[in-house]
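Quick heads-up: it's one chain on its own, the form predicted alone, in structure tokens.
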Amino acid sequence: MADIRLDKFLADAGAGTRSTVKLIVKKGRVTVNDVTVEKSDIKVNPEKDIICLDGKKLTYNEFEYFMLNKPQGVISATKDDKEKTVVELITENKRRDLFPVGRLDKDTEGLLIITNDGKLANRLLAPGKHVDKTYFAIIAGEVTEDTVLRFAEGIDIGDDKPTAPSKLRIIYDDMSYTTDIAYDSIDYDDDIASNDIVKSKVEITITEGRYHQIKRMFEAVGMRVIYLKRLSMGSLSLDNSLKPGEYRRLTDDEIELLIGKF
């Protein structure tokens, strides 16, 4: 790993903002290899040097990887003046350079990767990589085997070209999805709240990430998505123990699977 500035090391290690850590250094609270330093712009090597704050050794990870079960009502962004963002939900060892890999709509739940690894994000989101993204959805309308075939052929959603073929599976066994989906909390529109409206449960896998893609695909066949939750992205599946709004760090094996895919 290349040398970096001490203030960047401290900020990324969770000691505070760049301006805060400069004051910390000036007060003599930081040592590098047992020597007290007073300048925050010196270069350190995170792999070789021992950096301590108030006598406690700090650890540094160039990249951070978190799995978040995104709740409804939170936007997929790094910051926003009005709305709560997914990055704000990550309170552990807060870094300023974290961002969500891709986005989920405000009313969509499920798996979201939060990281500062730009190369991994670009690879997961690159159209040419065709990374699978699987969702559970509740649909207002009757999804049939004919719908499955249409999705497998690609759907015209009004873009320059139809969507890439997708895998649509009708779910007949509710026992497969009883972990944390609160059906009673789903906010149905008035025109689809009636018990007379057929509500289908499906699992859909797409390889693209167009704007509102799944919602537009079902609208194109005369149906409407009323609940959507991402279950997996590439080799990574959502940890069912995470409740909406909860997160955890990715394990070394999960990181290796994601990075090793490319």
Second form
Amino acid sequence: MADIRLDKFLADAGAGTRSTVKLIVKKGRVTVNDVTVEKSDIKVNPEKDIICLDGKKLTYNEFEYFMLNKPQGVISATKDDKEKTVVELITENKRRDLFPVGRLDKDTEGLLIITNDGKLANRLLAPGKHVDKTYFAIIAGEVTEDTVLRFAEGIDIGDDKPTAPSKLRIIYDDMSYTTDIAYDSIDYDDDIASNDIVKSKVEITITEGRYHQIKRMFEAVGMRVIYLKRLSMGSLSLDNSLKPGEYRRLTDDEIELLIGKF
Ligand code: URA
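Switch from the form predicted alone to the form predicted in complex with uracil (URA) and print that structure.
What follows is the whole complex; the chain from before opens it.
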């Protein structure tokens, strides 16, 4: 790993903002290899140097990876004047360079990777990579085998070209016990469950990431998405134990699987 400035190291390690860490250093609270330092613009090597704040060794990861179960009502952005953002939900070891990998609509729930690894994000989002994204959805309308065929062919949603083929699977109520996903444990609004309109539960896998893609695909066949939750992205599946709004770090195996794919 290349040398970096001490203030960047401290800020990225969660010691404070770039300006507050300058003060911390000035106060003599930071040591590099057991020597108290006074300047925060010196270069350090995160792998070789031992850097302590108030005598406690700081650990530095060049890249951070979190799996968030995005709740409804939060926007997929880093900062916003009015709305709460997904990055604000990551409260631990807050680095300033975290961002969400792609976007889910404000009313969509589910798997969102939050990282500072731009390369990984580009690879997962690059149109040419065709990374599978699988969603659970509740649809106002009756999804039939004909809809499944139409989605497999590609749908004209008003863009220059139709969507790439997508896999649509109708979920019947007795299927929860025959799949990996406990669909009956997905916690959606009672209003969705109880009103009179005909509804279908589906699982849909798309390989693109067009704006409001799934909603527009169903609109194009005369139906409406009333609940949408992302279950997986590439090799990474949402951890079922995370409630909406909760997150955890990716395990080394999960990171390896995501990165190793490319
Ligand atoms: N498709 C949509 O319509 N919305 C999302 O949030 C994700 C995929």
